[in-house]
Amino acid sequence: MKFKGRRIVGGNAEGELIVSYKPLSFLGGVDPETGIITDAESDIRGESIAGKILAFPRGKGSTVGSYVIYALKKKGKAPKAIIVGEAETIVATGAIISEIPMVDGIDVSKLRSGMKVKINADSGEVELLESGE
């Protein structure tokens, strides 16, 4: 199964999906030096975005949280890729200024944690291999 959206930051990955199906703020909401997501109204709250697709509705909070996906990415904390249901400023600024490949006008809804998928940001296609769990 594949999925269209819209290219935000070009770019492959291949990896397991972490779903929040609500909005997710990074400044606060994710704790830049493990990757790990700590806020407290999140539906994936204590689950790590490090290393897998993170796939969420849209962004919400502070511009800052920009620089907290640039300090994940420096660290090594950040996800291998981002999809959203509609890019905000926020989410795409931090995806671009640290190269994070990134596609928006995908229905999260239809997705799952643990799903493997593949991102093919250029052309704006995610493409389902693994069902998942």
The other form holds:
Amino acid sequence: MKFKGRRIVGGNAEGELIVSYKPLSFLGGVDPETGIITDAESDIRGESIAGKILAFPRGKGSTVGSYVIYALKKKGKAPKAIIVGEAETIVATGAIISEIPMVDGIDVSKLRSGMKVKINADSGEVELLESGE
Amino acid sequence: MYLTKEEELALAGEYGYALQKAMEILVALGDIYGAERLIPIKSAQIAGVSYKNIGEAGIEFLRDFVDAGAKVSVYTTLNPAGIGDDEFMAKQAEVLNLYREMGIEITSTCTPYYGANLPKFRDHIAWSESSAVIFANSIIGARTNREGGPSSLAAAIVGKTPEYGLHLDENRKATVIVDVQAKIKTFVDYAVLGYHLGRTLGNDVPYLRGIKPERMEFLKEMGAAMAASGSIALYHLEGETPEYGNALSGNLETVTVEDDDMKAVKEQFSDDWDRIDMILIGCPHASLFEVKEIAELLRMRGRPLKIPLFLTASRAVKALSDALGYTETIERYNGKIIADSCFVVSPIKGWYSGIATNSGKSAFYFRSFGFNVRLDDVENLIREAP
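Alt. form predicted in complex with the partner chain, vs. the form predicted on its own above:
Time for the whole complex; same chain goes first.
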């Protein structure tokens, strides 16, 4: 199965999904040292986004969140790629400065944590490799 | 989005890594928000200054950007810095130095318009401090979206911003009419009105009628509160602000504000003096007139305050206050003028637990940090304070 979204930051990635169905704040919501979600309101609290393909509906919170994404990248704890329903300034900027492939326009409610996906961010395509069940 | 040949080259990395990354940010935002092109800006104002907010992650990014040769290409000033212990202040100085190396003027204020960063009517700018954004859009009639720290820095480096949102005429029209029936007279009345509107309207462009502010500071305060409790970036005021004449079109919903709405907000911020251990004035940063007013009120009070009074202002206003003797007067009564800094972005939890203020924006933030808050006009605060 393939989903077609829009390129925000180009590049390719393949890996396991971690999916949140709630808007995500990086500042105060993700530990920049470990990549673990700390946001009390998050449905993936306590889980790590490091090395995974992170999908969520949209970013929220402070624009400083962009720098948290950058810090994750420098520490090797960033997600391999980012998939969002709707891109906004904070996450898009963070992905650009951190050079993390990113696509938007994907209905994340169709995605599940544990699924294996392949992303071609240049064409905006997300391909489902394994259901991960 | 349409890009000129120069812009294409910058995006391709012909002019180095920093300009390329800055262009990538602007182009991505332009695509996300449907801009057709980039437009030149006259000035930038950058958030992401306090070490409390940007932390090590921000320093790391700024250092990499400086190392890559990042320089701003338009006049750029900064948001206020934070105040903390020695370790914090060393980190804070590091942040400011990195910005300085990019060619940014290290004036750190939420009121750049009281110093050298004063746009004119219809100028396109890229500002990020929410109270300065709403001031520039509404009172001056300059044009800016509510930028984030990184996006305003990108705009400063390129000297351009994507043309969307409040840069376009059609998005500057009112989306709701606010009929103010409540009695609005003092500075704090305006703060409370702003707080109430931010809470109830979210991100509308309100068209207000029924109020006639005596001073510009009242509008500065109202806008700051609106932008803090909500995300309003532009309002129009009938008979007062420069674009009100073209702001209405079509059928708009009308909401009214009554005395009871004002009372409801005021009651939330009425903690007793025995739960207050500092007075905070100057949010947004005080004008010279506001400083003078405090100095006069303290002199009339005639005895020093038992709890400290902090008055935050831009370095420009502080320098004038020093020269005119207001600083000395204020210090004599246990007050202090603090330049280019902001308590909202400072790690002061533990130093103080309750603030008395005339600022709706400060009331909003300090309540959210768990402080006791007393909101009242400076005449009352200085007369009643222990």
